[in-house]
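Quick heads-up: it's one chain on its own, the form predicted on its own, in structure tokens.
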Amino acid sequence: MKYDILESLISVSLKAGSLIRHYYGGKDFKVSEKKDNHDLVTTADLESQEIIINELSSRFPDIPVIGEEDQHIIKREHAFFIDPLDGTLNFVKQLPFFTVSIGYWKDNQPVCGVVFDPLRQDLFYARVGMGSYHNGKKLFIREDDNKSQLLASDWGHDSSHFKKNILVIQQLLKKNSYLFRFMGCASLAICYVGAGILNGYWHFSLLPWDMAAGVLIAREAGASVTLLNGEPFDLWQKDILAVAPHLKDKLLPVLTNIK
């Protein structure tokens, strides 16, 4: 039997999703510490990546499958990169932002990808030259006119990068027209770069799994996808700005200029 890729993405989210969402309704799990104290690993982050990994490989053997629990960053050919639980520190405190991520790459270029929202049942997916949708309506980047753009980023685990953000944010302040959300997930902040619920996101240091399917839904919809330099994005280079395609050239040299 020949399977869809897209389709069995969507499919294998939905499944594991469902378990993300039996524990965070009460399940007890266990949480331990990968590198630091918001660094964790949950019960619901493994079984979620089991349930993955085992649908995947047996529907399409000949693919890698990449993982956040791995912890064995490869470049291949091709592969499945898969964050299992995006958001687990969010998860641990209930606060509810965290997905499921699922990206299909090929000669280091997006294919496909799925990111699922397992509390709000909000489902983005999207196929390379075929637009990306949620919950089946397609996305499209307007622009917006209103006076304040949503901006938002993330900490992430390098405190050398802690700097650069504040740095960042007090630039963009004195233009007085933006206004700043920080996320803790970075799959579903990148999607709402391309539903237009945020005008853009930026991100200094990210793995694959975070933004391989995030990237390529914002595109399909119309965003401007890049390096934090300006540089066409590249899955291995660990940084990213989604972005509506009016606000690009403003905030690039904010970005390029700090050090």
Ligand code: IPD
Contents of the next structure:
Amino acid sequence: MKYDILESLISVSLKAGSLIRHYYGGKDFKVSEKKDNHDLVTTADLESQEIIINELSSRFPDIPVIGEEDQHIIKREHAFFIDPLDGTLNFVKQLPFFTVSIGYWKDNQPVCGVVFDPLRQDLFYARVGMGSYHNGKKLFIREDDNKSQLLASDWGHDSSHFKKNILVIQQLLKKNSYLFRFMGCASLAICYVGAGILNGYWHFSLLPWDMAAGVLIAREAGASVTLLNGEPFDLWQKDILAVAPHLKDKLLPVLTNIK
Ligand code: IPD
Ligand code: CA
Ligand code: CA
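Beyond the form predicted on its own, can we have the form predicted together with this ligand?
Okay, now the whole complex, with that chain kicking things off.
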């Protein structure tokens, strides 16, 4: 049987999402620390990854799979990039922003991606060149130039970037036209830029599985997605600016000049 990749990503994200929902708010999951005491992994992360990897490896045995919770990560241009639970700290604290995020990349370019928010049953997905969708409705970026512009970022796990983030916000506050949010779930925030809920999102230190799906979803909706220095987005460069096109030239000079 020949499976469609995007349809497979959707069906496995829904399955993994219902597992995460099952654990959410309960006590029957284990929490362990990874590199630091804010970087956590739970039973839900591990079981979600297992469901996704088993299903994708059996349907597409020739496509390498890279999951956040893998022990060894090899840099690849062709793979499924899996964040089995993006927003683990939110999940543990019961802050209701977390997703399952899976991107499929070939020749170092995104082909299709899915981000599923299991609490709201919000399904974002995209196929390259075919647009992006939210629960079946096509996404178009909003150019609401006149209203307050809602920007978001996150702190990440690398404290060497915290000061830079504060400087960016200080600079942007001077412009008097931006409001800020920190959701703690990068994949969802990037999709929200595509949906026009947020007008821009930047992050100094993300990993491929945080961005692999959202990048395509935001881009197919009409967002500009680049590195923080304005160069073309690269999944392995660890930073991102996803923004409504009318704001790109306003944010880039601020982000580029922060050292
Ligand atoms: C984290 C979230 C968060 C971002 C961190 C990521 P995780 O993912 O996306 O928003 O700031 O850098 O690591 O660890 O919850 O999958
Ligand atoms: Ca993540
Ligand atoms: Ca994760």
